[in-house]
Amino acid sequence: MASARDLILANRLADAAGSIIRPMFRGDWSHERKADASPVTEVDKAVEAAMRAILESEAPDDGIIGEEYGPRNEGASRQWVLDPIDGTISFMAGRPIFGTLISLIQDGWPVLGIIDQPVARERWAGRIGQDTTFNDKPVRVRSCKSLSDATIASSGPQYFSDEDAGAFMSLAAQTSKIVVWGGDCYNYGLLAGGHLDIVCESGLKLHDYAALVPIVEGAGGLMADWQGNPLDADSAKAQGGRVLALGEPARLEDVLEAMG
C-alpha cells in the first residue's frame, strides 16, 4: 500500500515537474521522434530526470520506469512510473491539457497516482484506500443512469486500429453521441471530478495508465481492460493497452456489451 510519505514523495515529484514545464510552455525547445515515431521535446527529457534524480536520493531501494530513460532496480516490488509530459502533443501545440503522470506500483499494482497540470495549476491525487482530490479537495464521479446519457472521450481515432476504432464507435453509438477528442490523461482527471462518463481508449502503455487507475476508483469510478479485468502492469501487453475509464461502475456490463 502507498503511505502518506508515498503521497509526499509524489507532490514533491510533481512540484520538480512543473517547475521546468512552466517557463516552457510555449517556448522555444528542440524535440526529436522516437522508434515509434512519436514526439518528444527536450522538456520531456529534463523533467524525467529531475524526477528520477529526486528519487534516486530519496527511495533508492525503489524501481522507476520512465517514459523517456527506461527502467532502474527492475526486481524491486515498489515502482514508481513516471511520464514526465502525457500529452507532448499536446504541449507542442501549446495546448494546457496535457500532463505529468506519477505512479507508485506496489508488486504490479497501482497503488498511488498524480495527473499534473502545471499551467493550469490542476492536480488530482489518488491513493488506495483514500478519496481522490483535486487542488486538495475531495472529488467524486457522476451518476449515470443509462448509456445513452453518457458523455465519452478519448484522446484521439489515430491512436485506434481498425478493430479497435469499430468497438469505440459501436460504444459511441449508443451513448449521447457528444464525443470529446484530445485530452489524454486530463479526461481522466475530468471524469474523477464528475465531467466525463466513460473514456475509451487503446494502444496505452502502463506509464500511460498507472497513475490513472486509483485516482478513477477513488473518486468512486472504474478502471479496466476490454475484457472487464482490473489493470495491471501486464495490462498494456496482455490486452493491447485498451483501457476503460466509467464514472458510473455499474454501466461496465453494458459499455462491454455495446462494444462487441
Second form
2 protein chains.
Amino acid sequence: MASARDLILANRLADAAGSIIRPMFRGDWSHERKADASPVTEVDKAVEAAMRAILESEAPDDGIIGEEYGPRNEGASRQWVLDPIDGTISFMAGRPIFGTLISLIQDGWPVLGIIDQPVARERWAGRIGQDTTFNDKPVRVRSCKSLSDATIASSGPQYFSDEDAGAFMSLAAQTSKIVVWGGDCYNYGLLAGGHLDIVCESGLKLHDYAALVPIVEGAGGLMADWQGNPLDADSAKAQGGRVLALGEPARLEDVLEAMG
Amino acid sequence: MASARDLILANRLADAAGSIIRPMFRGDWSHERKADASPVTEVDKAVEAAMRAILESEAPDDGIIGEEYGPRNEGASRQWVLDPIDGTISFMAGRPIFGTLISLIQDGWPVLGIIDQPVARERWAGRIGQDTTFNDKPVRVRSCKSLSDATIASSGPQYFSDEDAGAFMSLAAQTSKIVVWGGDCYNYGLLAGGHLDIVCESGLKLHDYAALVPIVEGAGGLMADWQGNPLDADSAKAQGGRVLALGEPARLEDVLEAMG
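Next up, the form predicted together with another copy of the chain in place of the form predicted alone?
Expanding to the full complex; the earlier chain stays at the top.
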C-alpha cells in the first residue's frame, strides 16, 4: 500500500517537474525522435532526471521505471513509474492539456497516482483506499445510466491499429457520439472529475496508465483492459496497452459488448 | 476596414462572453442537440445573447450573423460574426481549449477577429493591416522550410467526409507526422503564435473561420480554402467549409499538391 509519506514524496516530484516545465511552455527547446518515431523534447528528459534524483536520495531502495531512462532496482517490490510529460505533442504545440504522471506500484499493482498539469496548476492525486483529489479537494465521477448518454474520449486515431480502431468506432457509435479527441492523461483526470464518461485507448505503456488507475478508481470509476480485467504492470504487454476508463462501473458490460 | 473603435467593441464583447463562461466551466448546465446533431449548451446561447445585446445598443446599423440565433440586418455591409463557444465539446468536457469567436466582416471579407479563451485568460486579436496580438503583445508565426518538418492539427476525424479524410491523410503523411487532434479555434491561435505549422479542416461554417483569418494573416500566416483561394463569407457554401491555415505561406503549393 501507499502511505501518506509516499504521497508527500509524489507531490514533491510533481512540484519539481512543474518548476521545470512551466518556464519552457511555448518556449525554445530541442526535440528528437525515439525508436517508435514519437517525439521527445529536452524538457521531458530534464524533468525525468530531476524526479529520479529526488527518488534516488529519498527512496534509495525503491525501483524506478521511467519513460526516458532505463530501470533502476528492477527487483524491488515498490517501483516508481514516471512519465515526465504525457502528451508531449500537446506540450510541443503549446496546449495546456498534457501532464506529468507519477505512480507507485507495489508488486505490480498501481497503488498511488498523480496527474499534474503544471501550466494550469491542476493536480489530480489518487491513493488506493482514499478519495481522489483535484487540487486537494475530493472529486467524484458522474453517473451514466445508458451508453447512449456517454461522452467518449481518445487521444488520436493514429494510436489505434486497424483492428483496435474498428472496436473503438463500434463503441463510439453506441455512445452520445460526442467524441473528444486529443488529451492523453488529461482526459482521465476529467473523467475522475465527472466531466467525461469513457476513455478508450490502445498502445499505452505502463508509464502511460499506472498513475491513472488509483485516480480513476479513487473517484468511483473503473479501469480495465479491453477484456474487463484489472490493469497491472503486465497489462501493456499482455493486452497491447488496451485501456478503458469508465466513470460509471455499471456500464462495463455494455462497453465490452459494444466493442465486439 | 476595421477601426480601432471596432476592436474596442470586439474586446468588450469578448469580456462579456468570458464573464458568463468562466463560472460555468466544469459547472452545471443543460444541453440539447441541433439539427446537425452537434450539441449546444445553455451557456452558448446566453453568451451569444449577451454579445448581441451589446451590438444592438452600440452598433445598431451593423448586421449580426450568430451561430445560435438568426441574422439581423442582413443587407448591411458590415456584419458581426459570432460563435459564442467554438469547441462546445471541449467546453462540455472541461478542457480549456475552446474559444469565443468574434469577427467583423466588411462586404463579405473578414477584417477583424478575436479568439478568446476565458478560463486561461488568453486572447488573440487580429485586424487587417495590423500585427496580431496575444494578450496585447504582438505574435508571429514560425517558419517551416519543408513540409516534412510541419506539425499539423485538426479538430477530429469525424468532421471529415470520406473524401476529405483521404486528402487530410495524404497531407498528414507528408508532414512530420506529429498530428495534434482536437482544439477547434485554439489551434489557429497556436499557429499564429508559432507553435503549430498547419491546420486542415473541413465542414467549417462562416462563424467558425471568419475570426481566424485576420488573426492568422496578421501574424504572417495564410488562410485559404483547399484550392488555395482566400476565404470570404461564401467559402463555407462554395467550398464545403474546407479550410487551411499555414504558418509559412511559402508551403501552400506543397500542401495543395500533397492533398492531391
